[in-house]
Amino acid sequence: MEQVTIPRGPAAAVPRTGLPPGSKAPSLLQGLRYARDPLGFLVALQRRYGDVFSLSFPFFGRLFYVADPALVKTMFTGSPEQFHAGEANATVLGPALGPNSVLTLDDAAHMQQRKLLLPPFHGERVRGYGELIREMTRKQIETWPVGEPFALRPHTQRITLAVIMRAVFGVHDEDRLARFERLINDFSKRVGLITTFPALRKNFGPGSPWPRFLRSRAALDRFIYEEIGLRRAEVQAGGEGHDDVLSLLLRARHDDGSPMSDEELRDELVTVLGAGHETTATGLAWAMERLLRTPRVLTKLRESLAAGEDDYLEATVKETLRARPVIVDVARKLTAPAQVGGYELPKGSFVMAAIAALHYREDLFPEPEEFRPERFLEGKADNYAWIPFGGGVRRCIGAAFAEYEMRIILKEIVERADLSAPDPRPEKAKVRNITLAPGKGTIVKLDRPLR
């Protein structure tokens, strides 16, 4: 199993006067160092200074970041007026999100958007897709060649975004399915550089990043823009069956009785395809990374599944989440001066939410390098050190629907294919736009036709 960079000893104890401690090294080494490990990067970091740390990083100066989960709690319950996460957000996703989206809004506003896109994504709604991913998992896993190492991720990205396409958009149409996936395909390339590098963010010319994102996020507008005035003519003519995200969202009304307009659905929904699929796709190949090279676990998941149970199957997606968060850290902006952890942190601060800093402390989940989803049986993660979707207010609004999502997958996955690594070192994390992917995709070997 990969040993994360970590320095042993406890951390130095440091007083609670001034700003919080930190790496005093230029924020282009920091970018450097978080790029060769980024997994163990917060860790490291905690656990030489302390529950409260900071570091400059390429852009974006300054940040302040948390690894304690009381201080974890005082961020996400603290004031929304006080901790903005949508402006936080919005200096990295808003070229791709939009000003409407629940991830890009704060205070009143946001309440307003998530309160219209929570009833899609809980309880009977996320259980009625559950058989339309077992669907499109059986097909995709049918095109695996067999005793040919290929990289899983892009399979299981094209399980989730199959879903998200008919799930979400309610597109069931084949050519329209091949159009929607070649421009979402796209986007996603261009995204990454403009995410990752807001300094791109500038005409450089016709074939700089900047007007290549721009013409592609104006083709895949396009088409949301179709489907909506499809799905819109469909609902209005009172047609059955249209039980898909974007009709509900047409159906639904913000508190002054108004619909939501084309360009709150297209932000929407462009949020639920960035934050839906590619994630989820993640933490899928994360999970068979794992569970190839902890073959303990891979067999008694599998003997759990024979006897009937799922126990086991969903702690076995929540330590692959624990250990490999797709997500590393989660951040508010302060719109004033705020005391975190005894440190009076100045207004305009970013204050982080170390993920994989709390996911790897001993104290809390004790040997955090071995993977082991029992200790997810033995009793419940604290809710603010166990983290992959956020907390608060602003916990993501399909985790129940992406977990669900990961433990019907990875159970077909586990069931229908005996997969082999065929390399058995450990694949290092790798940044891939704002998540932490499999370095190599997660090579894999189907070493016999399917059962």
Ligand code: HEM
Second form
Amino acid sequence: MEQVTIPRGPAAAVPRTGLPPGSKAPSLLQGLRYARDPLGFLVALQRRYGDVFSLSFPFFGRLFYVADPALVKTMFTGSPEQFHAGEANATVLGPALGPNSVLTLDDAAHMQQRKLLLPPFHGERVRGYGELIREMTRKQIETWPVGEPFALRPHTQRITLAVIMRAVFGVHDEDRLARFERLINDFSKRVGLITTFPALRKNFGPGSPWPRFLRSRAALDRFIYEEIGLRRAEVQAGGEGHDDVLSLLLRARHDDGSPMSDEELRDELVTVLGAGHETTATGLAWAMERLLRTPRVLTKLRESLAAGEDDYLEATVKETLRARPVIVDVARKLTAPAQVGGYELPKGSFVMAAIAALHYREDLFPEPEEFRPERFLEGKADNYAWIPFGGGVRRCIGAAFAEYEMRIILKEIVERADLSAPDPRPEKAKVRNITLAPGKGTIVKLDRPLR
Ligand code: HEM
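I've shown you the form predicted on its own. Could you give me the structure of the form predicted in complex with protoporphyrin IX containing FE?
And the full complex, kicking off with our chain again.
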């Protein structure tokens, strides 16, 4: 794997006194190394220091990474009151998602929102979106040029955005959808900068990022509140027929019997839209990036699909999310000191599950640099070793949806499109918003018209 520089040899023996090894003072250089190649950097740190290490970035302070399944289990199954994920997520996503978002809340308020959001994304219900996903994929791949290189990621993102907009809002008016798409794209573009540097959340003049972000958010919110109002009126008039996520949430009730407020609905809808399309689109771009550089796997996948089998497809999706985890780490903020891996970590610090480092541990995934879906056919991966969707009471609500969607889209592409990679070198991974994306967006060429 070209972009990863990994020192070999056994991890250094670590005395469990004081704080975990790694950088102590905030270092811009560490921040830049992380931003340039988070996957390679986290893997290298785990191989150098072992299962607990620390990084210190300007703006974020000291982060304690764990890269061992038993420690990740401690973190994911520890008391949610002590391991605050919402507070940690809010430091980067708060202004975009709002105060009621399941991603930025903690404790009882988090569980209340999570309980309402889980049913619409349950495995059974997710399968009802199969036809929609296929239709959106077919429509998009028909637009691909023959014989000219193009970046695949924007196309997979158009598919996943079209799917999530329809699945969540059930909007079918094409003009309204086009307007909605423009608003979401503009908003997503502005979240990145504000997300990375909270210090930029100030008005430095009308053209500066923060006022632009606020204008973009206001425009998106107006559209969403309009949509909520229309749908609420339909549901109140007895129109119980819709089964899109918004209609389900309008019918859902809190434990005390009260319905969700418009503000709660807005925050959850933006959360699901935001969390649910760029991640999946990037996962798909990585799947093709890996497949085109591992012809053995691509051929085997095509053969298994032709034989009507889905196991290898499922394993390919899992292996993609192992080898190129779209989210490389997840955070919990400590509300009280915690013992982690023999270290006493102070209150207020961030504990991070080093997803990327776990996925490249030789003892958990032999020959981790190899793209080999077979490893997921041989047995189920450990719940705390393969963690692209995080875990515990914060595990990704859309995991079943995302894997199902990736399988359907990948199947359509692989069966119908003869793609090749004009440049056979692996694409470097780069940070895109909060995801790990192929540096060039997975450049492909359609060698002949679609089958
Ligand atoms: C390949 C695609 C995806 C990946 C890699 C991914 C990954 C993640 C990760 C790592 C977390 C944090 C978990 C933790 O803190 O332990 C998360 C949370 C979440 N994801 Fe996803 N996700 C994906 C797709 C989706 C989709 C399609 C949706 C919705 C339709 C979604 C909705 C959410 C929500 C609502 C949360 C917050 C859960 C909570 O805090 O209780 N995600 N996701």
